[in-house]
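In the block that follows, a single chain appears as structure tokens, in the form predicted alone.
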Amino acid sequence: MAWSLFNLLIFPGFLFLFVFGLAMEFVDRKLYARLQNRIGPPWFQPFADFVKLAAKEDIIPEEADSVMFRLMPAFALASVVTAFFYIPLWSTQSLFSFNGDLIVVIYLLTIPTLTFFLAGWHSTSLFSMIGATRTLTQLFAYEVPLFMAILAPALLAGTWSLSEMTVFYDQHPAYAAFNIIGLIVSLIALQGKLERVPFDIPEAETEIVGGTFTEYSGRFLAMFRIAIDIEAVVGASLIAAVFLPFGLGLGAAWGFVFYLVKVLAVIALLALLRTVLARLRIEQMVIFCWRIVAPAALFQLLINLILSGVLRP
């Protein structure tokens, strides 16, 4: 029971995910400053803006549902927290694991998104409710293509475990790269779900103020941020342990290592993409997600449809 408290608390768990959340915000701030040629925050600086916004005053606008207004960023946070425990991070077994476990966890990313949308919503503020209006549409634009990218590797592997999936590549990484496609689909589908530069539409500050988060403050808007830092933190770990199963069979320290590395790198390259790319209208971003991404995420499940029936005939 106490190891249990430990893992779910403190590591793997909240606490893990709390500082490793706020230290990659600060190296996706930093790697996008030192791309405009900026000097970029400090170190502590994702930690002092957490603590400054926790410390603030929460005011929840007269006419907003005030329950929805208070609920939505626990169930956020919940979600990506919970869906963490799922995913294999430094071996091949997760801290959790069943058949199926998979679709659970991309069930568990999206709730966020929903959250945001309802936040949004029962605020009832035109800026805050045009934000949940394209937070919900960029939903269903991204959302089958990383589907479809994510179960494309299952489907060769012939399971819908994750930590299966896990072994199944550790012992034929041949295969892996056969997934390349769908690592570059869900690279850029993690990109829309974390409304990040080009996908940032439902908070655009130069047209809706704050989109979605318009009339959040004080300790509902650093739960907020911080379920975002977490849901870039377990989307990142996902498409490693899905797309990059590699030094799983090192041991702990080195399987941690090599975890740390993977996720930074895929850190790494949501902040190039960032920076190399402008805002796309909602229109535009909902055309390119169904006549490029969604095609070519179909492409890899047929890839890896007939490769398994040829594995498996």
Contents of the next structure:
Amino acid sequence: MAWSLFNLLIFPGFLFLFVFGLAMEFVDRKLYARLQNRIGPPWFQPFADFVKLAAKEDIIPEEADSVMFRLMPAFALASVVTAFFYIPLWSTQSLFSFNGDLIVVIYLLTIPTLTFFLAGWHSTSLFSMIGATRTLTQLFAYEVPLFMAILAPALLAGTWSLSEMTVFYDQHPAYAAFNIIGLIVSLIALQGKLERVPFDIPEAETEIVGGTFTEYSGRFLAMFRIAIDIEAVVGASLIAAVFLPFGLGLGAAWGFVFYLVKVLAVIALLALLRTVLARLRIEQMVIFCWRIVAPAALFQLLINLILSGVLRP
Amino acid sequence: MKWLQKLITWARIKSPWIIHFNTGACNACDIEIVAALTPRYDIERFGILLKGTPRHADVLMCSGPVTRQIRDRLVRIYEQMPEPKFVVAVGTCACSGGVFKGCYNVKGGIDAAIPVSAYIPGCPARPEAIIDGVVKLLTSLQGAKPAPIADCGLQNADCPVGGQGAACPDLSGRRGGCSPQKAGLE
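Other form of same protein, the form predicted together with the partner chain, not the form predicted alone:
Every component of the complex follows; first up is the chain already shown.
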């Protein structure tokens, strides 16, 4: 009981994710600044933003549904923290695992996007409603390629459990090379999931002021921001576990170092994407996802189907 | 709980998010504000970010004299911002009305409508001056003496409600423009 609480609140749970999420936000912002030839924010910047927002006044608009308005940030935060427990991090064993946890993790990572939609919709403000509909439109574009890209390695491994998948790829590290298209597809989809450039259409501040979060302020906005930071870490961990299964059998210390390096690499790639690209329009985004990214993911699925017949008799 | 208050003050100084609002400027100050946001000046070093919505912002940057038409909108945007909030008047017109003072359609500087925390003169104010003004405003939160809040500039005799602590009609009676405590800056 005490151990579970410790897991839940402190080590792989909330406190660790809070610190790790803020650190990764700093890495992302600093890299973004350095790539633009700027100096960038100091290391404590995400923490200062969080404390400031938490200490500010919360305004709940008169027109908004106040229950939904208050609940949605908590839902977003809870679902991303829960998803983290099922992902193998520095060994081949995750904290909790069962056959089919891959699907659970993918669905838990969809919940934040749905809370963004509901939060924007129940704010009952014009801008947040436009942002909310865009969030949902975008969800249908990137979610299917992401599902297919992450299910393809599972097909090759012949299991629906993330832990068993990492065991399989740990025994056959060379097989990870077959999943390279899936890795690229899932990186693009993760960028869409985190609603960052070029897929920051739902919160495009030059068009629809603040998008889904237009009416949010104070603590609720702080919770949404920390949920997005943690979502970035969890998404990067998922990609690291599925597509980069290296250095898992080296014990806890080295495994942790490898894990940090993998997550940092994914975050750095996402920051690079954010720097070199500009925002797409919503229909360009949908067309791009369905015409290019989804067929690529299907191709990956096909490769892995054939390979699983050849390599795994 | 003194350390908590210290932490919050520290966070407020380190993370000012701004929103920019043109109250009737000729666009020169706006261009200088936009210039201050470019990578050349890199204001993210001080934690400053430009936000699109008043709900996220801490600092309202106004440029230009307050025209009769914009006054209601300015007050509305100001009241949409969550406490604690600060107003910075950028440019000579925003500080005092500038060359437009006395025009039939101009009420005066920003302080004719809402309480102002910092004035940045200049026609237009340079980006360096704008950054300096915001940083000075925020570091003044730390000191023992209260932040330099200007009152609305009217002498007691000219004030429609008699000044000092009375409800100010310009602010729908919610907070007096001449009382630092009520402006959330104590």
